[in-house]
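As a starting point, one isolated chain is supplied in structure tokens, in the form predicted on its own.
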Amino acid sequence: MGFTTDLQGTSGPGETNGRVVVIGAGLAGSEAAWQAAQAGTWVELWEMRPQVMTPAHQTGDCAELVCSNSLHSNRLESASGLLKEELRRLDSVILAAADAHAVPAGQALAVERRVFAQDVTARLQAHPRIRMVRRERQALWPLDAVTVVATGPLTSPALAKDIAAFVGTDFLYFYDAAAPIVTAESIDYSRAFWGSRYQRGQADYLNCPLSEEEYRVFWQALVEAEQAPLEAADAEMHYFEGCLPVEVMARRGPETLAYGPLKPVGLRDPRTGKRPYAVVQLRREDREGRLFNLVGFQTRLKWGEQERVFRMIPALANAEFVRFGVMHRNTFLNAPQVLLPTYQSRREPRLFFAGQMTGVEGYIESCASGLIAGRNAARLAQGLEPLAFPRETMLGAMARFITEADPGNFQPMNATLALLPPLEPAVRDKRRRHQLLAERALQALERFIRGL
């Protein structure tokens, strides 16, 4: 099937004229478009921003990060680190840009988000087999090409309605929240110190300590603060456990935060030589350290309440907020009913889904689903069978989990080593077990790549 729109470039030796349409240029859609184009197919990448914006996005850039600038751990023995390494070995455009624009974050990979998104956009626009279409796609049909839907948790209402009608089942949903960002110059550094929990990696986090009395006062104000209203249709809340608003966590009990995102383990305040009762950690938003976000402080408090309550943290008494925390609906499919491990629709083989709408949770997980969907969409457009990745890889394990879980109780899932098949014989030492799981995953991936 020839590509009839005005793309730059022509087919080279060994290439096909297969055509893939990708709807949505977030992390998953950007990766899907890149992978399909690298495989030799022509790609139309649809993105409605900046003509039509969402409640969470601020730019028209591809792969804009809206919640946090952290892509989580880089340690190979962690699920997130292993998934990143698998993506790097498969020519991920997202990981290439992330590595190029990393900011100090200890053993985590965090990026300067604006420059990162601009870089991904530039790479996609420069690809000779990718054409950007800056319009809102309001319907799936007519399906005149192999298509990857990667419109994310903020899919436009018209397209969401069309998708819901196609899959024949109600969308599930939860709410996702973003943390506030403050200026570096407004932080009281005399009441903060640099350090990293567990003494791991560089001291890349700015810790804002609280005494027990300060923590109690802060907690009380937080649980009593007024939240922003939700849409009437969304009165029944379904939060994702891994991204709870800080005020929701606080309402679970006075010590929940002190043993959660504010835990001071492995940290000592140099002013006292003692471990604080609790710490609020700040992480750089940009390479120069001009902006910091409040780690773990996703919230849907009203903006005035955020300013009032978060300034009760001593080091943030005069904090200048450049972005307040926001909350938005996050829509996803009942993947076990809808999808195959190839991220292909069970009902329509020419239709693929990718990103958070598939039930994967997290930036890198979304990127991973886009990589698989994009590669498989290209294969189908070229007359080849789509492939499921090996179960021993984190890529394959995530795809298997979301498509084989109990559809009656399906919830989004982050990457975790627990999804990988157990080692035989079993290894009791946790660190050694994680190391062996990572080694096995990368070996399985290399065999898979060679088999292609």
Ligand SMILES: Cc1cc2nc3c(=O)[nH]c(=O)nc-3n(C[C@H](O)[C@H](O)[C@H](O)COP(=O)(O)OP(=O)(O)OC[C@H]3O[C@@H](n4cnc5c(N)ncnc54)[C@H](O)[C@@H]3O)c2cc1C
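Numbering follows the first chain given and starts at 1. The term rigid core refers to the most C-alpha atoms you can superpose between the two forms while keeping them within 1.5 Å. Predicted, not measured: the structure shown is a model, and the values here were computed from it. What changes on going to the form predicted in complex with the ligand:
- In this overlay on the rigid core, Ser186 has a C-alpha that sits 2 Å or more away from its partner position between the two forms.
- For Thr121, the Cα coordinates differ by under 2 angstroms between the two forms after the core has been superposed.
- Rigid-body analysis of C-alpha superpositions between the two forms gives a rotation of the smaller part of 91 degrees.
For comparison with the form predicted on its own, provide the form predicted in complex with the ligand.
The text that comes after this line covers the one chain and nothing more.
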């Protein structure tokens, strides 16, 4: 049906199969629109560019990649590679265009960005059941159809205000100030101990002690480490005092951290019976305790620098980082409070959210959430029950993570194999484990597809 700029003829031939509105034609919205249309519904896809631009996008194309042209690993035994394979098996328009316009990038899938985005745009415009509306959607209401909101980390202010009013201002964030996350299996437990300050409550924190000498070396490295440059979109960001990057706090003086997030008060190392000089506390990131975040370590250091400096904490000498700390502009929901694993709003089942704003992080992760939201929006519009994907798949594991994470400490997350349920019995060899997790995921997906 193609490209239009007005709203005439919104009830189209697919009306009998239901109608779905998708707001935002980025990575998530493009996929959601495609999936809903392929499922037989009539889709109205809203995109405000090129009329209204975001601080990061350069064109009016759908699915524009705002920064890197890499969609990360294509290896099946990696989380990102597995996710891509799942998407391919589910007729993803983003993956089809990416594979068609890949450029040599070793084991990663990287694309010729302009041609890739133009191809996605052309495929959407050529779809007989998709109609594009090139306008900013300024309000959520009235909700006259099942709707998928996929307006991304740079959602326009008017709509963001409306979303905040709907979900509650406590559940919509505008900046991502996240601390790094490490896998539980990579922590050296012989150099850490469980406990909470003054033994109050349960021993929920894993404490990583530092001697005075270790602390001094760590502090020096931290203040000298290189920060990532500010993106244009982030230039307006001002730090809140309660949320300063750890390296900025460290630069205030050699003891600031020891009296701040690394203060050892109320903690005794059971191996020495003494209070350590400083303590880095780790807190569970997921219910099962497979991932831990470094409490108070929101940071803007370059990722390589984070790995180098944070591994100076003795218990983290071999830490595997599944997510690095970031601080940038990012509009996202407190998904554990707001969403179901079907990507539906808990309060209004006809409203779906998809993409980075649901707390998934990255191009492919955003596309994946768009795929689930689009398929489920179509199901709902056709009078069918929306479905949660199996948790053994990367698609399902991500949806479960964002909706089951600790809401008090929720931060966006990339796909990682650590989100998948562990194998039983456990497999020690990492390579073999990753292979088996990928095989199990694809089998679960095939069963799920057959059951549809």
